[in-house]
Amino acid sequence: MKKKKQKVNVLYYVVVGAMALLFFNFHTVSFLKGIFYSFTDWKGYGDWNYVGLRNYLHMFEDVDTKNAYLFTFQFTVITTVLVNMISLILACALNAKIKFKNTIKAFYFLPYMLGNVIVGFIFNYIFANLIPTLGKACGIQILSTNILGTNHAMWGIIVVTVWTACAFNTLIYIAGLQAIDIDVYEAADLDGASGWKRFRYITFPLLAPSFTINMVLTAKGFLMVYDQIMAMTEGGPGTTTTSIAVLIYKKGFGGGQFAYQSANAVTLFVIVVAISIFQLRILEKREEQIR
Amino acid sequence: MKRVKNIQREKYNMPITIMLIAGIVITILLPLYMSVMIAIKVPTDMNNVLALPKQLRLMNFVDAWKMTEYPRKFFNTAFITVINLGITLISNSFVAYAITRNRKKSKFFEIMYYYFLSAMFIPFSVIMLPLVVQANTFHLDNVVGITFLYVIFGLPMNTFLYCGAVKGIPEALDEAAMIDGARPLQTFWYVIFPVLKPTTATVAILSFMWTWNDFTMPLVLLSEQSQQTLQLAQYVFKKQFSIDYNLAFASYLLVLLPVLVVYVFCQKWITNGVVAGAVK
């Protein structure tokens, strides 16, 4: 009797099927081809042979790859912590009873709208000209050279990334803060909790879902860091700021390492998936404990 | 600070307000102010970049306009953004509708749901190399081709957002329309799509930001000058041996301007849309 109701219109099959086919052909096939190439010695053109796991084994000996992973992990950890700390403070401040609230919020969100590349170019100038001039005028040694030309170039990239990324994360934290019931604070006031205590035992636990989202999204995004580096240092000086994505691009297209960098990309994929799952597990567990 | 708030509930918290405004001036307005100053100066007037120009030079904008072939690049970027938006909003919402409504009835749609969902785990840099090979085979290394790819690649995220929204619409609404004799497409277009408006706004904003500001995909796919986007065109200044900063910054501002205009007019929409997109 229910048979007739279960019938699905053909149109749905056609549209979803067609979209799935297109998606398969350009996204999934690309992904699978990448895995396939990683077992060959293809240069992007010409003949190729199977080489088994050679590309993957080579990754452990290759200095460039090791440096890129080291840089990317360092960068991700530092930037994730900084962005979440600053965003949380900013969100709490923006959520206080302040004047011109909406205008101030609008300004703090502005960096999100500007493309990474152009922001990178603007900060290039600041690091190369403005800060050294300032540093010399004040007699501060560290500031008087262009940081992007030194071994500390990573910090230049971190500053720019934090500048752009805080906007988005602050917004999510504000949304989280606004979802907290005012009654909870009033109850806390009666119990004598205020200031840091109130934040530590009431605000932060209730903010846990936003914290989870932000940590996962930021960490995953920073593992892929690419635009800012291409705009600012192109991986230099030397290879000090070459992230994994930059290495894949530079050596994969320009260095004749198409197959080897495909193996690198597959490894990166495995790491991203593993970190995402791991992070979600840990953070979800913590959320439960705090509650 | 907290005590003040308790005693005088109606009063604004001025210390925090002042600190936040100081933060805006130093971290956000200062770099933008510097960019404007550089863009309207002559090369010999660069000793103090923060000072007002001794001699105003608006020709920088004209030169940058010509040098980067601004109209052409603007058209390319606008074409990609607008066409992608139109196709994405209609096709992805319908796909999500079809999947959500039929998941329980047919295994096919259940599989499709998880197929698109799992694709979200694959970052772009992972498929970057093979995608270029694939795109070349199908001659997608141009503005039309990249627009097509944006529609395809946005599918997982947008379907995910739309599926959540469709789930919240009672099925009785569809049934009522069907009883009145509406066909599936009519039901979707006249009944469901209007109800999905908030999600459509979110998807529209995220798609717009993605395509307008994207750098990686154009960089690897669009090698021909006439096909390049605004973001990519700015890269020419970096490639020069000695950068003409005045020209470069005028050019950057020309790229930032459309986004700023959109932001000023749709600020509320944009912030709400971005939050909705992330929280779901």
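Numbering follows the first chain given and starts at 1. Just so you know, these numbers come straight off a predicted model, no measurement behind them. What we label the rigid core is the largest C-alpha set whose atoms superpose within 1.5 Å from one form to the other. First, how it differs from the form predicted alone.
- For residue 274, a C-alpha deviation below 2 angstroms is recorded between these two forms after rigid-core alignment.
- Annotation for residue 204: C-alpha shift under 2 angstroms between these two forms, rigid core superposed.
- Annotation: Cα of residue 185 displaced by less than 2 Å between these two forms, core superposition.
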Given for the second form:
Amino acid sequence: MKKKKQKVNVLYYVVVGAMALLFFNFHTVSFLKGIFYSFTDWKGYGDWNYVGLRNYLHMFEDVDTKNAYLFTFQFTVITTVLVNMISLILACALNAKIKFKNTIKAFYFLPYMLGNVIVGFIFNYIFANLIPTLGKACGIQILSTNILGTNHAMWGIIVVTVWTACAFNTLIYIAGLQAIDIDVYEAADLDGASGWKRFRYITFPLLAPSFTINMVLTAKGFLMVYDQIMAMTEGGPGTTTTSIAVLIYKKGFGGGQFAYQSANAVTLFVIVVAISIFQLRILEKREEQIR
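Provide the structure of the form predicted alone, given the form predicted in complex with the partner chain shown above.
Next up is only this chain, free of partner chains and other molecules.
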């Protein structure tokens, strides 16, 4: 007997259709408008004129834009490497039989539940008040000043960002570790492989899919970093911690450079897509070699 095909409830089509329409209206249409305005001189109000590629060409001469891109790339590289290293170590530790496992889970997962903005404001207070007070009391000169008010403010943001980003990455690595067949490790033990050799030749290669996902997602997210910076430094002191996303917001909406920053946003989008595709190609080749 042939099985009857289950009819899909019409409500599903209505809900999905409504969500697709809202996404198209608030995301796709806005994105297409941004591309259009990037070829104009619109300030966000009043009349506008078509200027062609002038906004894109001006980016090569704009010092603020160059500094923002430099900061963003530095921040992305450092944070992506640190987050994946720490997340992998945490995942291996939590997957093994260790003490205080639940305490470690609570510590690294807490910021993921709070959100970037809340964590940023909390650490803004910690860096500005608690740490300098503790540094002065202990006579430690390095800790006696607010790092967010110095030229090393990027490192304060990196510390907070790494802590908040490790939770999601650790979960992915834990899922990858749990998917590895135990028989592989038993065979390795019989061959005398243990410790670093076991991790290098068995664990890490078999974690290739998880590693690919984490590298692409973290790099993409950090290239568009915004929340932590606005909550902690607002791009300061001066412009030392101004990322591309922060620059687009501050100059585009408050500096009368809507069209120019639209061009900046389009450029950032192209860069993020290009880097993500490049990462996928390289890391997927590595996965194929392992298989």
